[in-house]
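Just one chain is shown here, as structure tokens, and it is the form predicted on its own.
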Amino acid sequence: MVKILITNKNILTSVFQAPGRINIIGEHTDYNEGLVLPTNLDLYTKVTANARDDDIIQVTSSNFGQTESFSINQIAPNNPPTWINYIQGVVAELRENNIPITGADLVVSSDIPIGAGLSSSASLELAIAHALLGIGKNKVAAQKLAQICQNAETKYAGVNCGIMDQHSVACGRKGQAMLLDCRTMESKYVEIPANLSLIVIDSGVTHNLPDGEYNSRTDECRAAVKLLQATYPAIQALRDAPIKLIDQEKDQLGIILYSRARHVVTEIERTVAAFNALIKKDIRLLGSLISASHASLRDDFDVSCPEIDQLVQIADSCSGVYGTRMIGAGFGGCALSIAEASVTKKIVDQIRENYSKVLESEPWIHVLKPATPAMEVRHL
């Protein structure tokens, strides 16, 4: 780890943090203006921040053991992007919104697995944004800050992401899931029942979102909308198309676009049903919706992989697990199991034992606990 030496003893050091997130259901629906149901994860990106008296942002990553610096007046996207681009993007987008930014020394650390589908990038963006705002004594509404960070990821990291990750990290509530309408940005919250255990298991396969596969799915969804609009001009996004219409236009869409559209439309329906299941505390119904989501992601959206599918089978074979699915963008990352809280330890032990034979090492497993949104933690 590279350490930054603070020579000015009068500088106030502050610590800021932002959680990761899991999406209970509603995968690949956010950029289709659909509905999602995330909750925040009790794993965090933390940023220690000190103001400087020049225009330099110096960032040390404890995880990578690297230090990078740049001028706030000279920021341009790199190709291919690296971890510093996410930070440069946040700085550039804050300034684009006329928010004054000063130079800073930042030390970043995180216990969120990178490339696991747990929003490590959104967590980084929001933690950096809060740090820069905090040391400058500026404030931005949480929803606006989420939009700024989404723009930063799109423009500077090359990921055509929807708003879900940043909005959940910025606006989530402790111990609750958020039903977010990604078109209107209206949200509703529901308590996570005490008898529900959310178990996150890393498949051991790391995804890399800018490598093209994720962006190709967004392109395919747009192509499906364009074809549908020729006959149905009112359709502005896939959320506007009922499943009956998608089935009716199967030949026009072709097998690939039909499958992509079918996943999005049915996933939005499942998301609403899952929110209602949580209201009723019906975790068996929630589990069945989770399983249906995975089948759709695997077969219609084609974003699973053999390791994830095997992990899902292993988890679902455990007594007390009601459903499991891949989470995140896909092509690796983590799976989420919906389980009976009273037998969580037994389930975790069984998954660890059986999936270790696939990985040839012990999988990373995390049982979710209630988490707060991005915020300043303390002064040092």
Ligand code: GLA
The other form holds:
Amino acid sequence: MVKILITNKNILTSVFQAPGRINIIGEHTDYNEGLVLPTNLDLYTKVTANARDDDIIQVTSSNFGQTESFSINQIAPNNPPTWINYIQGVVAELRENNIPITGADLVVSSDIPIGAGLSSSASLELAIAHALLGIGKNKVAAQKLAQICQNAETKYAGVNCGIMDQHSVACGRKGQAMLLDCRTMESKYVEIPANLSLIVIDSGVTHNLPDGEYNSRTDECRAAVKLLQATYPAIQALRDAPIKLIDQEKDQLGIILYSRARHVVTEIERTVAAFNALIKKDIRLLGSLISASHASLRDDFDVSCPEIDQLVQIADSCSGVYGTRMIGAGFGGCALSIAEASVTKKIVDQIRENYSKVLESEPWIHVLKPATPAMEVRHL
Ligand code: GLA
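Please supply the coordinates for the form predicted together with this ligand, as a counterpart to the form predicted on its own shown previously.
Every chain and every other molecule in the complex is listed next, the one we just looked at coming first.
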């Protein structure tokens, strides 16, 4: 989070920003108390904030070209949720945690493609939270703030999301990936090696989490745990079930729950292996883990879509790409390629040319650069 102070006569305007995130591997494992390996994205949500002396929060979204306002003492979320719900949620949850919030005029703009698996929502939540804390001169520890924002999204936007996105945006470190244990909330960091290029490509298919199948996947995982618990009471989350046991209980689980569970437990193993591959700077091994992750998300977790599968094939056919997978919740959004840094430009040109034929327009492609961590404060 970067805070820039702009003084205009006697009015103090503050600008706050929070990055997006890409998850290198560990997809749909966070709400199963598993491990994830995200890194921050060098694209940001920016919030310009002025304090008001009443209880009104007025927010202008530059991306949507809309202005909404509400009283902090009377929050009535929209149903179905819209972008303002995320902001109402952050305000309500900060207050729920006894953090005093005053009225504010906020202008929000974001470079992060929305609904593309890059955590535009968590970035918005954290940028807003920092703006409200900043103008009120309040402080909350990064990890706590991530939880507050997760609750905001769950309760006010109706998404039963895990903690990965908010935690990564709040606690990420520049140029590093974070291995986060979503049960203990312990994290370890590893440098992104210089020979590794992380190429993010938008499939052009947008997802809408509340309307999508995300919540049904969280329900299915819970149902699998419940069935396993009947025989193995020590299993509190899918994270606790060894793959052998899941194979053994295949008939009891039925094909859908069996496949969901198999994805989760094998993905957790791949995530740990990917962290170790990064430590060894073994980007070929990382690439093969990424490819296995995509196959599992497509076949077992059933959250890919034909456009993403085609994009993955196109990217993987480029020389210097070691593996590609869908990232984020799925059902569209972006793919991530693990590539040899020295040939990045050639790869990007080739993907652009070949995927343009599928999309019938130029795809959005972004090569990741180290992103400013969310908790760093600077006065410019
Ligand atoms: C969304 C959620 C995360 C996580 C991913 C899938 O981004 O917000 O908590 O579950 O999907 O890995």
